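Take a look at this one chain, the form predicted on its own, written out in structure tokens.
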Amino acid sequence: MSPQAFPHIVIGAGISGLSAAHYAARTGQDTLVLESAEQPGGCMCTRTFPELDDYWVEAGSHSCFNSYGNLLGIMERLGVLDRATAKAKQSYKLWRGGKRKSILSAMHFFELARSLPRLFGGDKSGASVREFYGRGLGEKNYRDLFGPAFRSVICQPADDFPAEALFRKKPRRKDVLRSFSMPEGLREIPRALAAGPGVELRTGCAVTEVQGEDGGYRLRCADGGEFRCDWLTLAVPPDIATGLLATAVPEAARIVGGIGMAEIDTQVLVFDKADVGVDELAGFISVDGSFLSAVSRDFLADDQLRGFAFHFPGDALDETARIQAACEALATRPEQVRAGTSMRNRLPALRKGHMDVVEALDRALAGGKVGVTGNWFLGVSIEDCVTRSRTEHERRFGALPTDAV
């Protein structure tokens, strides 16, 4: 039996496989998308519980951002950014000696005053996340607040990280709120991607090899299933493309092949307001604890129950001792937990000199038809996914339509 040909495959459903889909489509790029897992999204995962009327807690992805112009542009062509849902302010705690904390409490203020110019007048190229911050916030406020804040918010150690990667400065449009959720969740996103128009997407279908055939691609899935396409695109964390490309683009396999993966543990937990012993809150900045941090579903109130997600180093604790570990925090007990589940999301454990890796992996991609996107290019948040995928987008396809700018 002949493969099913498409012009256009992505192999990978989370922001960054879809919003590729999605400007492949806008080209005239008729595009499937296969996805191993049962649902797109990728980090982009809500966890919902019909037990309790469909309540939600986000397990991945938290927030997006007026910032974010390029997720910005999708959402307004697929007519959901006027679903955008304000989150309330709320502010994080320290969680350090088993003690909840203010964020002041590790603030030393004289130190921050002396070393800031530096941070102000400071290069990030080929910086580390502690080179940069520790010259330029002082070494006691790293060593006690920004070091662990930057740890929780790529929920892997900081240290070494990138610092070009942790935070980029982007334009924010004042028409759309700063900070916003959906209504049902960041889900919202991925799905209305998945059913945009020229895009199809298939789920449950894992990818095990890509060939070079005739001037383009042929794919083999676990299930047997076979495919072909013209144009192909990678939206997958660097282990596996590293085994896709062995034999369509063996250079790049080998330069991707470099970049480690960072395991963790996120343990979802739903509450009755009255069973939870701290106050509302955005979530916790882990210093010493047993989790690298956590964030609340606060941010849009229930009148009965509160949601929580904590995330912890992969396989450092089994499930009954991530929930005690959650439950001290939260001055509450296991017995309490009206509904819970745990997932394990992986991200790019990316390192210095991490930019020079990119430049080389799009030198060996040059010229050819295979584009590779994902949260290990520009950054890790949502928009340096979307834009990663645009850049590869235009590199082979050319420049956008004006209306999808």
Ligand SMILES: Cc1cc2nc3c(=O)[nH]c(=O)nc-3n(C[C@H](O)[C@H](O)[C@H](O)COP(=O)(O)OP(=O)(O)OC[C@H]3O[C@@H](n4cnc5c(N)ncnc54)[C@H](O)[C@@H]3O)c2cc1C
Second form
Amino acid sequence: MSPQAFPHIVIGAGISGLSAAHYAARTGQDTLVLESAEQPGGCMCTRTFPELDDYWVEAGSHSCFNSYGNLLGIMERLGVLDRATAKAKQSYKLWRGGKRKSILSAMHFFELARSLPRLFGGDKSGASVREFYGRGLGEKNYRDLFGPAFRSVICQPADDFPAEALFRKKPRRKDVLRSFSMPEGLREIPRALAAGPGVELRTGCAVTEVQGEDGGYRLRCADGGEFRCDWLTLAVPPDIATGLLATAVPEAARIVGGIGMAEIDTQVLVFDKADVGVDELAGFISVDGSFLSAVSRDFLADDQLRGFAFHFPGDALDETARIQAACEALATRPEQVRAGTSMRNRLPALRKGHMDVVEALDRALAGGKVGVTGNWFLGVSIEDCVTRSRTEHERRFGALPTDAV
Ligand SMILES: Cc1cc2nc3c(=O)[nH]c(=O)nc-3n(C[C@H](O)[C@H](O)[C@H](O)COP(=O)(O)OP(=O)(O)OC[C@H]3O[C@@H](n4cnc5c(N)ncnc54)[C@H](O)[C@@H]3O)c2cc1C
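Same protein, different condition: the form predicted on its own was shown, now please give the form predicted in complex with the ligand.
Now the complete complex, all chains and molecules, led by this one.
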């Protein structure tokens, strides 16, 4: 049987792949998106509990910001930007020595005041997070507060992460909420993208092989399905991209082959409000606990329930031990858990010098029909993903028309 043919295929239905599909469809390239999981979204993975009246908790990303210009443009066009929902302002707590502490308790103010001029005058390029922020915030502040905070953000050791890829300053849109969620969680955004015009999504379809064929590409899936396309976009983590590029663009595969991945075991837990012994909070930054970080659902309060996602280093603890550790931080007991689930999240483990890898990859892809996007180019934020998808689109298909931007 001859494979089904599409002008453009995207592999991976996280925000990178779906935004790539959206841009392509906007400029006339009907796009098929192939996704190995049973639902789109990747790390934008809201978990719902039907037994608790569809109460939901974010198991992955939890916040979008008014500085996410490309994402906001897409949401506007899909008619979902007006669903952006304000998040209640709450603070994070530190989890240190088995105790909850305030953020300010770990701050060395004198050192901070002395160091800050180096932060604002400093150049991130080529520096690791530890080098740049250790200088700009002070070594003691980095050790006691900011190092653990950065580790919380990227759910992995942060010291050797490239400083450029951690936070990038982006212009803010004053007409949009500074930080927002959606009424049914952030998964609304990938769902809206997948349902957009010119985009077709097939889930449960893990692509295992890509081969160049007659000026285009032939794709094979784990279930035996085969597809053909003229243009191809990879929007999968770097270890998967390495395998898929091996035959189609071997030089690119060689370049990205060394990028590591951080595995994260996420434990989602829901309790009755009365059973949680801590006041409402944004989450925990763990300084020396067994988990890396935790994010609460308190930003969109519910009358009866509270939900949390605790992120642990992959394969470090079994589920019982993870629930025990989370309950300790929340001053409650495992018997009080009303509902829960666990899942594996994955994030790229970028290292100092990564921007040279990206430049080499871009040289290997130049002039070809394969695009590569993801959270391992500009940084890991949702907007970094969408921005990379846009530049990969423009490299191959030309500038977006102004009404598509
Ligand atoms: C716990 C956590 C919290 C975060 N919080 C925030 C936040 O609040 N704000 C923010 O901006 N960012 C946040 N991020 C980062 C951001 O969510 C991610 O970087 C981003 O969503 C990644 O999108 P992606 O499409 O590049 O990759 P992914 O979301 O990983 O998507 C890749 C997709 O490819 C699929 N796939 C893999 N292999 C194959 C294959 N062979 N065939 C077909 N499909 C395949 C996967 O199933 C997956 O769906 C967070 C990340 C995590 C893990």
